[in-house]
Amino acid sequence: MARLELKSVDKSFGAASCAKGVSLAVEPGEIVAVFGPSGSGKTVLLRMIAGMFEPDAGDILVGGRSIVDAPPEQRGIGMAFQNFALFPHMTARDNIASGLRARGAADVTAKVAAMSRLLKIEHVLGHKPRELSNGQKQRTALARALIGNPEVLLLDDPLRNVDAKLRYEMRLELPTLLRRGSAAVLYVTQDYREAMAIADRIAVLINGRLVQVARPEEIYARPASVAVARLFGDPSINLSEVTPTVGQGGLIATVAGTQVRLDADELPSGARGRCWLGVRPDDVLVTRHGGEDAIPARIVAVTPLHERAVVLLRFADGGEWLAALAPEALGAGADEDVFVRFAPDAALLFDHASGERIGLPSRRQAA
């Protein structure tokens, strides 16, 4: 199979720039999720690869061959659209087979039967799109994209219009399904959980620029910037303005008048002055007991959220943080005074002006 590569791709529509120097490579058999907020240029990127738009600059290669001037049908690319884009006058069977028949492929009936069994839609092959549920439409569109064994597979937020139960099931099934072929898969989504569950790597796109490309666990633990950190996690990351200094026990920061230790011995490069201290709600511990590194706070509200409780905390200086923890671990309610702690290695530092993450010279790394 073939490698997909984008080299410094630009695309604008009038004054609106949708892609700015985008460079990305997707290996055969790899799933890369393109994740970012609405309007960041994700769908435009897919449509340039598919041949619906041409880039203003840069190159797009499949298997080392430029496809920029090739017509869509000669690019070896399969695509499933967010809105399904099924032919309304055709049955599910004919929709799935349409691409194969256009190319004059052999054994169309057998291939459609095998793909429909794989996606569990063999019982609706005779139905037209108006007779299908959203989940069945989604699987039909996916079958049509997969059946030609494309070198590159583009999926444009394919689970957005399906119900929550099916979306959860497909997050579990899709990676195995997609890896049965060896296509380079580019998967667009606005759901960070979906990106983390499905992808081998995540490419974070903000305002037409790729700001970080890494494995899901790396992006969550070491986001490249405040903007990336805010996109991953629910509730979102806590941020406080601090000025780190070196004390007797190592690097310290002051949050709401309380000195807290960070997991470093010295001031990192780029932390000369004001910074943003980031701590994820999952890493916040709420207790009734004070002591070293304990920040006094008051519980403003407690909101049950599935197996967790989300706690809104207010510090003496008016700053607010969120904590996400098991309800039985809280031991306090609204309007009660508590203390907030976090492990030193749970803290992230970001440059105050640019928002870019500052690497901490960790004690554990030094050891």
Given for the second form:
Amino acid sequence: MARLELKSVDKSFGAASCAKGVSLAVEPGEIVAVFGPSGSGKTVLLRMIAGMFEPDAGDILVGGRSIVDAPPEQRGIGMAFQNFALFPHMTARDNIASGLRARGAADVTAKVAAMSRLLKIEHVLGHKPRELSNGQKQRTALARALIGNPEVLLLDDPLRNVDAKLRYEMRLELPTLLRRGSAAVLYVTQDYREAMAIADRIAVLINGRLVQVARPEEIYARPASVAVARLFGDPSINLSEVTPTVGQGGLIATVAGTQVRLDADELPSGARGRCWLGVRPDDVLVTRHGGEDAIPARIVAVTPLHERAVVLLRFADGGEWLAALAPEALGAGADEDVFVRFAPDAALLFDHASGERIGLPSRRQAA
Amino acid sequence: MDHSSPAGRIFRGIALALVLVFFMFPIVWILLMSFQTNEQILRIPPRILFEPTLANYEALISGQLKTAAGNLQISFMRNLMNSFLLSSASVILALLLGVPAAYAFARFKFRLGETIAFTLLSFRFAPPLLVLLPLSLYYQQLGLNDTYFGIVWVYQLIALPLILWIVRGYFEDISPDIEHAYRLAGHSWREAFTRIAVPLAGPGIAAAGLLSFIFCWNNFVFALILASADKQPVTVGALAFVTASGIQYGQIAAAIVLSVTPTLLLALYAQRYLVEGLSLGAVKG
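Just the form predicted alone so far, so send over the form predicted together with the partner chain.
The complete assembly is shown below, putting the previous chain first.
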């Protein structure tokens, strides 16, 4: 199988730039999720690989061979579209078989039967797309993309138009399905949970630039920038403007008038004064008892969310944070005064001007 | 749908019937006239009940028009044949040229694309008489005067813009992703055009073809100026019924019935294509 490689690909439409120097390699059998807010250029990227748009600059290689000049039908690419894009005048069976027939493959019937059994759509093979439910349409579209064992598999937000229950099911099934043929898989999504559930690596695309490509845990724990940190996590990360100083116990940040210790002795060289301090709501603890490192706050609202409660906290200086914790761990209600703590190693620091994360020389690692 | 009172429903029924009578009456009356002699038609008051005669149709088919002043040779059947030939050939040519052009206008952005498309449409709002004088001069120079090809060509002024603009709209309604998916499955763009775009725009192509057929069939002035008797369609041929000894109402009625029938049948046949849904629920909206 072949490796998919993008080499500093540029693309713009008029004044709007959709890809700026995008370089990315996907190994055979690997699933890379392209994740980013809407309008960040994810779909344009897929379409350049599929041959619907031509890149302005850069190269796209499959198995070391440039495919930029090849027409879509010769690129050996399977693709599932967000809007399914089934052929409306053909049955599900003919939709799935179209690629095999075009390439003159043998045993078309048997292959279609096997693929539809895998995707649990054998019973609707004789139906036209308009007679299928959204879930069945989506499975038909996936079967059509998978059946030719393409070297490169592109999925453009395939779970966008299916309901929540089905999306959950497919999130469980998809990784196995996609790894079957050991194709290089690019999976576009706007949902960070989907990206984390399905992908081996996540490529975060913001305004046409890849800002971070890393394993899901890595991105969650060490986001490259404030923008990436904001995209991963629901509720999203708490940010406070701080100017860390070196005190007695090491690095100290002042949040809403309270000095809080950070997990480092000093700022790394080159880091300037003002920073963003980021703490994920999951890492925020709410207690009734004050003490060192505890920031006084008032509970503004409590929203039950799944098995967690999301608590909106307001500090004395008007700054607001969110905490996500188990309802029984809260022990306080709205309009009550509480204290907020977080573990020193849960805090992330970002440069105020560039938004880039400041890697703190951790004491524990140093010790 | 059925949410009005019984009185309302009755009133609506009566109103619909009135409208229907108003619009259908001329057609029914012409159908009745076609089975009457000139004397029966012109008597006052007119009667609904009469002894039907096929003389009008006989005269048309045999080409012998009996008037008070004697027998006249008419070539109505030839005119009818001409109408059929000219309209069909024009529509086929316009479809062959217009459908690929409509696809190009719908799918690709190219320099002057909109200008070209609009220029083609503008042929529809130029008065034909304005075009005809220079056109007839050109035709004489080119030797196209009084040829079938010449008339089919000038009929493109009617059929081509109509097909281009209607079919373009249908192509634009098809999600390009469907064609992209077909190409990624291993088909050339030509196959994507003939097996995806054209079948999916089928209802639109049928509608545009039918409409332009009717417009070509009804055209009068182009053939009047550019063709001589043996190439003229029924619309021009009908002039022959205005004779020295009066207007042959019976034959005119029969001629109308005969000339309306093909387009009527075509419309009834094509109707099922026209009502068929376009996108068929393949793409999530």
